[in-house]
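For reference, the chain that follows is the form predicted alone, supplied as structure tokens.
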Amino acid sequence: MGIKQTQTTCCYCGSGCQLLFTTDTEANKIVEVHPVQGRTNDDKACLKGWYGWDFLNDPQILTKRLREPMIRKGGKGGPLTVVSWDEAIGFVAENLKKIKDKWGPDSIMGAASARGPGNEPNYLMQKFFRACLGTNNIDHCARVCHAASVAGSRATIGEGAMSLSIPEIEDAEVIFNIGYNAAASHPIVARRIVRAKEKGAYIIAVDPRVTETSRIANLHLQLKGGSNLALTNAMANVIISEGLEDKRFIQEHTKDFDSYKEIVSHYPPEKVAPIAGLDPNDIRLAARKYASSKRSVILWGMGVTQFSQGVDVVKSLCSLSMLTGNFGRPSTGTGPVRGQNNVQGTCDMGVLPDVFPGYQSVADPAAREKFAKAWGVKSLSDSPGLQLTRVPERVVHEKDPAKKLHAYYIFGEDPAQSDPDLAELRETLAELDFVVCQDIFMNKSCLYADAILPGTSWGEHDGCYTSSDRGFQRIRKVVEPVGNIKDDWEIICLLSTAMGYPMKYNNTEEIWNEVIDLSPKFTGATYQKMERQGSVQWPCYDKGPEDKGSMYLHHGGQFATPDGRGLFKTAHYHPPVEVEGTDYPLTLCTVREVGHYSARTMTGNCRTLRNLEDEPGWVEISPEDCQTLGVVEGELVKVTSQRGSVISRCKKTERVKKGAIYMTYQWWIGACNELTISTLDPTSRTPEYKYCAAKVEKIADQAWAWREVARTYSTIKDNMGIIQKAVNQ
């Protein structure tokens, strides 16, 4: 038996964890994994640290592993055929050149992988769109969970990133946590806050649910969902009128204080306490405490951007640190957590539709000239590209045939899961022209592609990540990839070479020296860096080894923005846009959880995980509305909101107020997000995902409804193409 040693980062959450993998060489397996240190996780790691590499082996628990290229040749509804890679690049060049052809560029949309990948396909995801193809229409799923932090902080601090790193939240003297779970969403994050916990932090959690950081805080706002924005301007209000902020640093630092002043004047802790379900003490009392230290952190999650107000919720929390002049040192800052590997990375390498690699503007002359330059083409798009969440209003309510998408390319994730209103999303899938999955596993969205292009897995290639805090770290290959598989960013560049747009490079390291060459910011973070550092967090302008890159922003309450000041912004506070009423009595909320991952397709195959929970997952109810509604714990009900219906499992629990359920996302037959309501925040395009109204029924004939979830269960399997005998092994 061969033995070799590979040092990686974890695929997981946006940690950015340093793992230490065995391989036997011989039998191209995992032997055992071990957490190393890090620069973030100290030699420690979560539960999918530990056991969430076993879908590297294929156990063929969920669905089945994409191991060879696939067409339908027959057109829409035919069945998949397995082909060469020669024709099925050749039939997904022919395709796209014809819609190009026909509808213009835009008239393609492309969604990136946040996962998996890794920053180089990813830069040539948006590079093959922008040079090969013509349009600005790229994006991710940032656009479903963190965009609002980006175009939040980007209007008030002209950065969307974290101002802070992971290792100093635990330094911070207040830590003011809002709608972040980090004991599901980020274990070793977690570990941090628990730890400033014991270094005596006081802890401010702001959640309508009870959780783990919530447990250990000391003073938990357990407020209505959807009144985020109601509370910040409160605390803000307090803030001002008891003479609590740092006029300094105001003065000094920032612009438009007055104008922020007018709007959280209107919002005194007696107003609000009605709307957010709060003692106004409480609001003071959180106010006063955040305000009192020059080392207060804001940490936030889903459950500040995944609302209609998500952007200015953001606004408020960036102009809160500045209000209280907590910017420009360690521990100090705010901190958008977020949440895949690599979403921080995928941002980072320009996937999103208004900026290319380095956050630089596709409306700005110069950084298109030098893109057109460098990628030799004649020009770029000035204009920004479509946001993937609207995607079926350019599919299914554009009647324009000019003006529709006609083909998308969907590379590492599966909005036929994770988009709000699947019923909807399933009917613009079925809609469009051309589909393209790239995956590593069949989900739901590949059920709808024309062409199946199959990728090598995190594990199976190298390249790196970017940390949550803008840390760059190496991705190392452990095993050998199995079948007619390629490397992510090979297949893109096969595909632009045969429509005419040729790119060739030998290994991912050329590809990065190309970003890095493209992007001030990233200018001095080579793989030698990564290599001899661990960890290269930007900005990182030189190569030279004296700049090792930037544990916080703002150094000295130097902005980026422009002028270098920190604008404050605020807005009014409106309710959610569906509240619940006679019909729909209650509110739904989606959250995560601890074991399972994104659409579950890598979680969901790996034997240990999988075995912690299953279908059709769970809905958190109060023992109040349990006891109203007759159900007990375990018991099978039909959740249903103005867009569909699901079936699911009673967990009766405190954690959650009366009137309010909490679903997860992963599950296949317990889809929350069946659903969840696709009204998006105007600015970011981020949708609703918290907030929108819903029932709770008893099903009397439970026999029925467990052969009903087992029968379902078996179909979608079946339609994966899933080896049902392999569920046992």
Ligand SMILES: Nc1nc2c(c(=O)[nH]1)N[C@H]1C(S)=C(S)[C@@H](COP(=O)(O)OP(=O)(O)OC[C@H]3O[C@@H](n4cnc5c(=O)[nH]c(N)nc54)[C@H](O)[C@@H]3O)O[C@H]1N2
The other form holds:
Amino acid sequence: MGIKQTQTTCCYCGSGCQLLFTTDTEANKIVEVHPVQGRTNDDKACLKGWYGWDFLNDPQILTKRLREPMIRKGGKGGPLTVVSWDEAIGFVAENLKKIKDKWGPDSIMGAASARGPGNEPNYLMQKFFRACLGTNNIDHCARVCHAASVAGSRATIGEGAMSLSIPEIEDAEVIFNIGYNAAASHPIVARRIVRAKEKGAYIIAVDPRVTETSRIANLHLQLKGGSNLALTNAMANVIISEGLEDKRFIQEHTKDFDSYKEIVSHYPPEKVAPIAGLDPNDIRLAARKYASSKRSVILWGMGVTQFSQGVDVVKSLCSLSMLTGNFGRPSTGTGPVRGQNNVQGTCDMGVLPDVFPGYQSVADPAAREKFAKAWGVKSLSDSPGLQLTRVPERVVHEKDPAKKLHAYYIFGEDPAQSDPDLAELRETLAELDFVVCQDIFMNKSCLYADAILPGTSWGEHDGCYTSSDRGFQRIRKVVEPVGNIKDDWEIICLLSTAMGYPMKYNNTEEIWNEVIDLSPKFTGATYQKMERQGSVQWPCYDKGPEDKGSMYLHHGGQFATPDGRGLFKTAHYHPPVEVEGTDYPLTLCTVREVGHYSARTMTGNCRTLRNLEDEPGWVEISPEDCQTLGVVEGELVKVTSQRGSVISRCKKTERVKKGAIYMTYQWWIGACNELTISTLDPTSRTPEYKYCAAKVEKIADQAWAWREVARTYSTIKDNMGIIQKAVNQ
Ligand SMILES: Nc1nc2c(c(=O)[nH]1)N[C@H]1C(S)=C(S)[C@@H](COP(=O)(O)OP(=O)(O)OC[C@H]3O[C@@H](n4cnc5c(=O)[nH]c(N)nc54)[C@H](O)[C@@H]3O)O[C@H]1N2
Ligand SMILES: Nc1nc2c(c(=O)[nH]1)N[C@H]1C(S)=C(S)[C@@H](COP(=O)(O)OP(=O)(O)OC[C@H]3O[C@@H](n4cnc5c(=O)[nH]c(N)nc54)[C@H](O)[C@@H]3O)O[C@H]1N2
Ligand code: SF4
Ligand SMILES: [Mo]
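Give me the form predicted in complex with the named molecule now, not the form predicted alone.
In what comes next, the whole complex appears, and the chain from above leads the way.
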């Protein structure tokens, strides 16, 4: 048998772990995988790195791989028919053209992918939307994720990315870990936090739940969900009133301190303590410890951003870091640890409604002129596009057909599983005139597609990803794709060409060279340099070998703002939008499952991971609430909010406080997004996934409930096109 070894980057989280695959080239099968030395992972991987590639074998557990292009020839409601690529591309081109001619370019919306495809196809997707269709309506899942980090950080320190690198975490003296559960989300980053602790760091964990980080923390602030801003304002209040701020740093490198000081003066610890459910002395201790070091690092995640006040909290975190002079040196600064394997990259590629690749604003005439010239078009739209969380607003809630969206091109996302308030989302997908899904698996959104374009997956194509800490790293083909499928970049080229804007490339490197030549911050990051160094962190301006890229940002306190000064900003605290009451007495927060990943098309089709955890998922409930409800561990329960109802299993745990329940959003039967609220942060338009009112009810007839779960699982498989065997999988 022929044996091939290939090193590539893991396709799940943004830790960017390096994996070495051994492939039997005759059988076209992976025979072995193990982690190897990489800049971020130090030859380690988590269980998804070890076992998360089985979906390449298409075991058809939850869904199945897409192997042929399909269209609904008979129109909406008709069956999907397998067609040739020519016919599929012609069908999509004709329909998008019709809609563009009738309703204008802004009636079409695009969502691109932070997952398998990589940077190059995402660059082409936004180029297709901007240069061929003529709209900035292009976005991706950063919207539902760290968009608040990008908005809040850019408004204060000028750059939306992590200021420090993953390896620097272990040399921090103080880690302020807020709303971030690394052990489940980025296990390889969690290792750095553990190492920091071993090296003597003081760890403050701010989380309403007990997490692995809070368990090793010196101080766990188990605050009430939704009270982050009250806490961060109170910490600033303590730092300023005790004179612990870095006066010189504030004087030399920042602006707007006085207005910030005025706001935080309203948040003494005694006033905040009842709001956050904390001891005022713990708030003081956290503030003093955080201000006590010049190697204080803030790490944050979805417990900060997925709130209607997420952007304000991010601004206040960046301000805390400025207040204490914690920027511009190694092992200090701010760490919004980006979630998906390539969400940093998809932002880098300009798959955002307001920026071209390399964060060049669509509002800047010079940037528009530069891109128009490079892309060979007369002009480019200067009006910022629509954020993807506003799609329902422009479909089901918009009555004027001229203002409505008419088409949605979904590339490598599954909004019908991952967006909030799924009933509203399904209504939206059903009402749109034309929906295209370009994916590797049949997913829940595909059920609404008028055309399905099957792409090759990670492991079947080349390219590069950007890790959470701005590191460009190569991905490489491990096995040959099976079926009548094409690389994502090639599909976009065919479609664009069919619509009268020809795109032609021979490989991903040609696309990448176009990207870096148009984006000064990335210009030095050639494939050659990635091969040589393994990872190139932006900014990297020069192609020469001397410019190795940048480990950390804001050197010497020089911020990425126009005048180099950071801007202090915070806001007054307000509670989440939908709070608990008589009918819905509990608060629902939604988080992650360690062995499964996002919409679960991939991990749900990996046998080892499926054997660890499967449908219908769990709902974490405190022992007190279990007692009140009369439910026990493992029992099926009904969870309901104003928007819907699902069945899940009770997980009795002391890790959550009385009155709060937690679900993971990976499950299709226990789909918590049937319950979540679509309220958005007014600036970043990120949903409040972390807080809504809910209730849990006991199900008397457990046998019936289990049959119901089995029946639903079987229906899902039918819908996904799996031929089910007589014996249950
Ligand atoms: N295994 C696995 N790994 C993943 C993913 C996955 O699906 N599975 N998804 C990836 C993606 S897309 C992302 S964005 C990252 C996200 O990774 P994280 O940012 O860690 O995301 P979550 O676990 O959703 O939320 C983090 C923590 O916020 C806490 N929290 C809830 N409410 C509050 C609050 O009011 N205040 C504070 N301070 N904390 C609160 C929760 O209890 C939780 O522990 O993970 C990535 N990694
Ligand atoms: N309730 C709740 N909901 C949440 C969250 C939460 O905390 N709570 N978190 C939110 C967050 S942070 C995020 S990032 C989103 C993630 O939500 P999504 O982006 O929707 O989820 P993913 O599973 O990452 O991937 C989406 C799709 O990409 C496809 N795909 C993977 N690789 C490729 C490829 O190479 N080519 C193509 N064409 N397709 C590919 C997969 O099959 C899948 O259908 O979920 C959000 N939803
Ligand atoms: S930590 Fe993230 S990148 Fe590393 S192996 Fe696990 S899922 Fe993959
Ligand atoms: Mo995310």
